[in-house]
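To begin, one chain is listed below as structure tokens, in the form predicted alone.
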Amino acid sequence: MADFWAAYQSTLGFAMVNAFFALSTYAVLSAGMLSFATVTFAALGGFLGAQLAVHLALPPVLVMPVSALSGALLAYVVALLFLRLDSHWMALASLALVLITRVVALNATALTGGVNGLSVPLSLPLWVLAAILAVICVVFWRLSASWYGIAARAVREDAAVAATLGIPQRRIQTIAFIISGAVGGLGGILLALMLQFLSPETYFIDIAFTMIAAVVLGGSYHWAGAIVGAVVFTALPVLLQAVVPDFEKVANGICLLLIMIFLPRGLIDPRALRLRRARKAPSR
């Protein structure tokens, strides 16, 4: 036991990480919009809380919720922005946003480092990293149940109906946003404190890329399966690593490729298990 957790215990720890960019990434998409924007949350959050970490000695309990502000303040300024176009202008955009980011991160030498790198002098032990994890989960399971996650709901199935109901569409959008932006960046920094080490690369559009797919893969229409996609987007291949060295990548693919097809609306599908729950429920 003790030498399996020595193996798989930085798994877990990037598994927790990229729960948090799934969820970011899960917050806009639970409102009708795909954005890829998650990575430049990610990126403010990670480098200016590593600045701060460096230069100003601040622990972790005060550098998070620095890098969480700071996503979400970003945030509200790309939603306000953003949120005038259309959906699939919407992605683009973000997707130039993700370019951007790495173009200013390159450059901005007094803040990333440039090529460089930075260095980041902390650690963050996984209990508490995970202690973290079961907050935002509290706060997504609460935000799933009131009036915003019932509005989101109504945005994301049909924006007209929503608009019909007296649901205001940007409103709901915009704190969507936010929300992402907050969790992004909460999940940069934490990023920053596993490596313990900052580039220009560390945030860049893979990271986009595979949380949207974990999400779609672990179901898109819950904020579980977020961090379910997450953690099999993390851990697959490195256990396909272990299992079958020569064909990880072929193995990983046919895995993923099986859980689509039998599986369209994720590993968690909350419409699935309603209708499971309906045939055993006695008929009267």
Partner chain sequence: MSLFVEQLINGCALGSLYALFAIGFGLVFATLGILNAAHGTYASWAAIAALAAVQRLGLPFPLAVLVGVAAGGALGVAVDQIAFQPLRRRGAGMLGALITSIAAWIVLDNLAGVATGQDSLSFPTDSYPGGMLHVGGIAFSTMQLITIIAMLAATLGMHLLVRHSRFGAAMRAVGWKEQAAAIVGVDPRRVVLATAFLAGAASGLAGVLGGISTANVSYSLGEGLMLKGFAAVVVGGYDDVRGAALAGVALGILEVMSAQYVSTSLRDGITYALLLGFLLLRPRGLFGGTSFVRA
Contents of the next structure:
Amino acid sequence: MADFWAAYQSTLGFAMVNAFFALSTYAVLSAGMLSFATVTFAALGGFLGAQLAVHLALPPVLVMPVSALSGALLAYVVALLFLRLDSHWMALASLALVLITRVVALNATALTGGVNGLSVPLSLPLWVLAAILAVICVVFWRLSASWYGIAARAVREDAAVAATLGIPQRRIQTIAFIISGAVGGLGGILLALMLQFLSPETYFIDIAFTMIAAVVLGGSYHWAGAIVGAVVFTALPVLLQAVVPDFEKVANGICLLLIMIFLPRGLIDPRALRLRRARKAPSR
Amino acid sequence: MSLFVEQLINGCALGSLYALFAIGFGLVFATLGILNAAHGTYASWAAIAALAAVQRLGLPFPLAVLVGVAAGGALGVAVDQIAFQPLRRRGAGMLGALITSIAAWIVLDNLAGVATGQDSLSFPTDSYPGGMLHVGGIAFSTMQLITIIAMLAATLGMHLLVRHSRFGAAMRAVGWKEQAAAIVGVDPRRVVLATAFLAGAASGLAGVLGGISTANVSYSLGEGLMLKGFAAVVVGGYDDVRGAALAGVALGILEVMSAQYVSTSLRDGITYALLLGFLLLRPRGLFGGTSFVRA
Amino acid sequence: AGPARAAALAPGDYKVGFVAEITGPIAFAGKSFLAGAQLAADEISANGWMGKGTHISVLVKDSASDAARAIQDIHQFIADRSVIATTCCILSPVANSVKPIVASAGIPLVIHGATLPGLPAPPWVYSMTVLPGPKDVATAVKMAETTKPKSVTYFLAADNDAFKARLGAARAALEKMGVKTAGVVSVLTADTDFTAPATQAMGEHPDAILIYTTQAPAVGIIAALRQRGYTGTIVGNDVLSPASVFKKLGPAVVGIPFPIGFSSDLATTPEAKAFVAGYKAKFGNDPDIYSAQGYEAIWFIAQGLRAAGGKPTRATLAKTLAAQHEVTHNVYGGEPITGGQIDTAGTTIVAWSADGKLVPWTGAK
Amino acid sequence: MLSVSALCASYGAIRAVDTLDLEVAPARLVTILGANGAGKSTTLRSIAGLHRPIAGSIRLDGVEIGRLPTHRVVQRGVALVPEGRMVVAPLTVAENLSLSAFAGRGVEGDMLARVYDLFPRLAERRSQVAGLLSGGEQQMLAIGRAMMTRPRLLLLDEPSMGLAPAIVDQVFSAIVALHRDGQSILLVEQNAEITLEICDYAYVMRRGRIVAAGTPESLRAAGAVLEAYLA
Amino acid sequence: MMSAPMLRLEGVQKSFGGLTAVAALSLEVPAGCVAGLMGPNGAGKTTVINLITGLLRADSGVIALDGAPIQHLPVHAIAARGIARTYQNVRLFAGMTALEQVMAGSYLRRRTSLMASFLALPSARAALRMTRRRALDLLARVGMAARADELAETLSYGEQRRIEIARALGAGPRLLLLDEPTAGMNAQESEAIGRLVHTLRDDGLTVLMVEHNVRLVSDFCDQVTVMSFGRALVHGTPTACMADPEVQEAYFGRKEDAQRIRALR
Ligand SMILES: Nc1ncnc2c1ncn2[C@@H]1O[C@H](COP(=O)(O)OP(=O)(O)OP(=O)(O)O)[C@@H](O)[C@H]1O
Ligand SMILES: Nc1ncnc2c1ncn2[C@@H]1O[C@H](COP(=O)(O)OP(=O)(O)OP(=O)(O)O)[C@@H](O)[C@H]1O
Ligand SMILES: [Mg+2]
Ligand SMILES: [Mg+2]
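After the form predicted alone, can we look at the form predicted together with the partner chain?
Shown next: the complete complex, the earlier chain at its head.
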């Protein structure tokens, strides 16, 4: 048991870190925007936090809020620029942003260490990571139950109609971006602490695919879906490596395919729950 | 001056590959509503198939290209039926298809890696028109010419099909809402299959031509085209074949020129920053992308 | 001198955790590394080289060159008490991520591919890859001496610091000899189209072109230069040595000089010859420099185990590894180890011959 | 011509149509009446193949069509003017109409003229994208499109919805004219008075079941219509 | 009872490319009045509603609520001034139950700050409970209370229209714009909507209603404007409007038909 824990604790760690990225993506998706900008927020939070840790020798408890804040600030700026774009144009613009991020990370040697990367001489016990994730979960839970949650859902489903009901689309989406930025920046530094090493490749397309896949796999209509999806998406390849080492990748692809085919709205689907509840209700 | 012109031709030829890729990618997005992450693997597999046709069967160049194009199309159909059709039948949205396409991408990419022995292969130099052409002090290769011509032909053909034929109208109708097309007698399944085939074939053409001219037949072939093709689609307007093609070519030229005259390490940065700037100024792409949904 | 030879190694199966890169962008090399390692394990186990009844075996986990996956793999190896040592990493960032983990967990790690200087840190971390910089300079100088170019153009993988440094050293040496720099054409590791860079380089009309990039770009650049009709001198680097490069480029790569640490065609020592023969028998093709490095990594660990004797733990193995100052079973030709980093004395400059063999480069065309 | 027997259709656990029997004889105009949610639209959607029934049979001229996909049903000569119009928003009016050629039921030229004649507004807007038409214009397009497939059986789901009185009148005149020409029609319409005026036979639905059926006169006499509506 | 105009349109113009959908339209709706807007298909009625709610921007002209111009305000700000609407093609939020639709519609009446709501302070919880109760009341008003927990997309067309009205009422508007609220309803159901509109008016709401149902307009509207080709053709009491020869021509088509239709009714 202890061995099992030792062997898979890092998998759990990465799953939790990916959950932050997935939640960050969920935050914007739940207000009707598909954005990959989380990668950029993570890069800023990660590199900035790492530099603070290296040069000012700040402890993680101080570094993490700074990372989250910097991510949120950047997200605010990104929101100002991006909110004029709709749906897939925003997706592309954010993808372009990710690619630019990598070029900047490669060339801004002072902040990122360039191609050689940056060692991060800090580490984080797993339980701290779990505790932070739990706090973030509470935040998402409360948000979804608050007025903001209701408004965001309306904006997501039909922004024009929501606006005629007095729901300020821009403001809701800006808030969504800021939440996304904070959680993404936090995820960025947490990834740095997990890897203890950063390079421009750390924050790149892979994360974008991981987070979007996690959100959709887990169910994009509930915040818990992001977490479930991140865990499945992270752990699946590792488990498959143990089971079918030679066909791990192919098996992984097939598993994803099967999950989506049989649960096209993801593992957690509030709509199905509602339907079931309505069916049980003796209203008719 | 001749250097500039040669680089312009290099950019056009490179951009033609992006354009060919973007045409199919955009077609699937516009008509079937799927952001297909597996689209790049069609290119890789088409090149692998064409190479096999050359090496195993000794087919001449035109036939090998045909084999590659057919392989791309067939793969497009197969992926559609395995990864997208089940979701379509359940009326699930586009995001789900994004994930199944990622799954298909993982599987196909890995199998491509296995098929090439994780190596980057190339076409034997005598299996394609590999010569250089010299026109007034300007040198360019026969393959570049072929690539540009292929791109122009594919763009024109696809544009006429989608915009000016009844089948094209059916494609757009099915893309909008399958049931709306079916109630006037359009067989959505057939239209979907044809669309998937055409898109795969265009990607396959890009794959074969690109595989030959970059001497790189491997799973990374398609991945290289993927991001640029996607960018071309959005800049050009995903529902306009001409726009996507134009944007693809422009992207190729921009890339080559910024490497030649500015800096290679900033090349992608410049390309994507311009792209981003363009999007912010013209949020609906090159040709405006008229809305057909009322306020 | 030193302490008396330790007791014989206790019989048993000693497991080495191998974090492989057999899928992903550099899988072509990753597979060679692994094959070499497996051959070494077979050889060492077959004749009981470490002692009677002893075996060494390789446990494989694929990381696909992803740092996060590599870390998870390493953690799994660490958790597996039967694993006594680990080996990993072709890419330097991945090696950098794994390094602090093995050090704090206390398990020896032998890096088999990454070339960033400063990676090794005894007693836990060792590198079995010879740093390529000095050999590049020697090759460039020899080329300049024989062909006397006036100006040269360099190709550089702009996103790879190691190559930046290697180019810098060669360029300094050449400029000292009076060879002008016509230009530096940058490419990126992930690039696939090299027509434009080739056009750019040829636009500078250099007498020679020197390539400091990773394998895929190097191959693409040579193909593009030759296709566009460049007939001048090209100087490559060690990435051109695998047989697959010749298979792909054919005549285009013939006569291009590059330095090399190992080549099956030039194997002279008995160990090297045995390695080539064994590899051929097991896998049906010739080993390349990557298989040689994977092979060395396992032999180095075995060497440490044999020296440790008795019932070694990870810590005692680390101690004996730190005490090794050379690789005894080597295929490179005399390899001292300083600060955990392997080194080599001589440099062989080779080129592909028209019939696909690596032959010493003479400078004649 | 059309005979539906023991049809059951449901959405998940919600039973929308329950063992429904219904006949449309050739050249007849038959209507279904019923309150909101009675299951009328579901019945028409099931006949047209847009909704897969869970039990029962739907026969067109004795041939089972209940399991055919929509386009095959259309090609056999059933056309639907659906609730919610379902025009193809990104296509122009003319393209929308031209799609009906896929039904493969004859030349379109004269029918196109007839549609434009019936709805001059469509002729004016023929090159406008359908999604930008006004609600009523879209309804006209949906009716015109169904006519273009030259159906043997026309299914109309509230064709007058959203139309101005003048157009409603034209549509009903057209329905009457088509009926006179021998077209078989199954009509769902909220406007019971007009409907009972022009139909040959009527069914009254309530909660997925037929609760009354008969000629308009007999229904009016029985007062069944009113009762079903107030339920 | 009639007072200063609550809604005033003056010289409002809107073109789409070559098509002038609304041309120099002027219109007044007094407070506490149920106004009807009629006209042939494509006359520009829905466009007018889109212009008032800000979904479309007028090319020129003034739209004023209580005398203050609103045509430059963003859509949500116009809603916040007290205008709510329904849609001709029902536009409910996918995946939400009937109750949730109305709750979303009540955004403007939330009466708690984001922080309070986030922290689930007692005041916020009480406010939420109240909104819920109000939403249920509204559903009951449109006769849909029993279906509160059903997904709106599983309801029939007519039922969905009622949910839309309840959702618009959720915003607590002073001016309610209804775009063909009774399309797809039979005479009895339409009349129920008409009575609902009257009770709303009695509660102090002003209503502008686009309708093709002549009887509904005659029975329940205080004033009517008939549009044709983007212009206001006539304006006045329902009876006067219906009798106008121009209206007869433009709206009811050939006279005999109009008489026949009325005869049929
Ligand atoms: N997509 C759906 N999912 C679940 N239930 C549905 C769906 N569509 C309709 N229903 C239910 O099926 C029943 C019948 O609906 P249908 O649309 O056939 O009624 P209708 O008679 O056409 O009503 P209307 O006059 O309002 O158009 C209704 O109770 C409705 O709630
Ligand atoms: N966004 C748009 N682009 C182009 N034309 C438009 C647009 N919106 C409306 N139109 C056109 O403007 C005219 C007026 O449309 P509107 O929807 O206001 O009519 P309406 O009076 O509501 O008609 P109906 O009674 O059929 O609903 C129509 O001919 C329509 O085609
Ligand atoms: Mg209905
Ligand atoms: Mg309207």
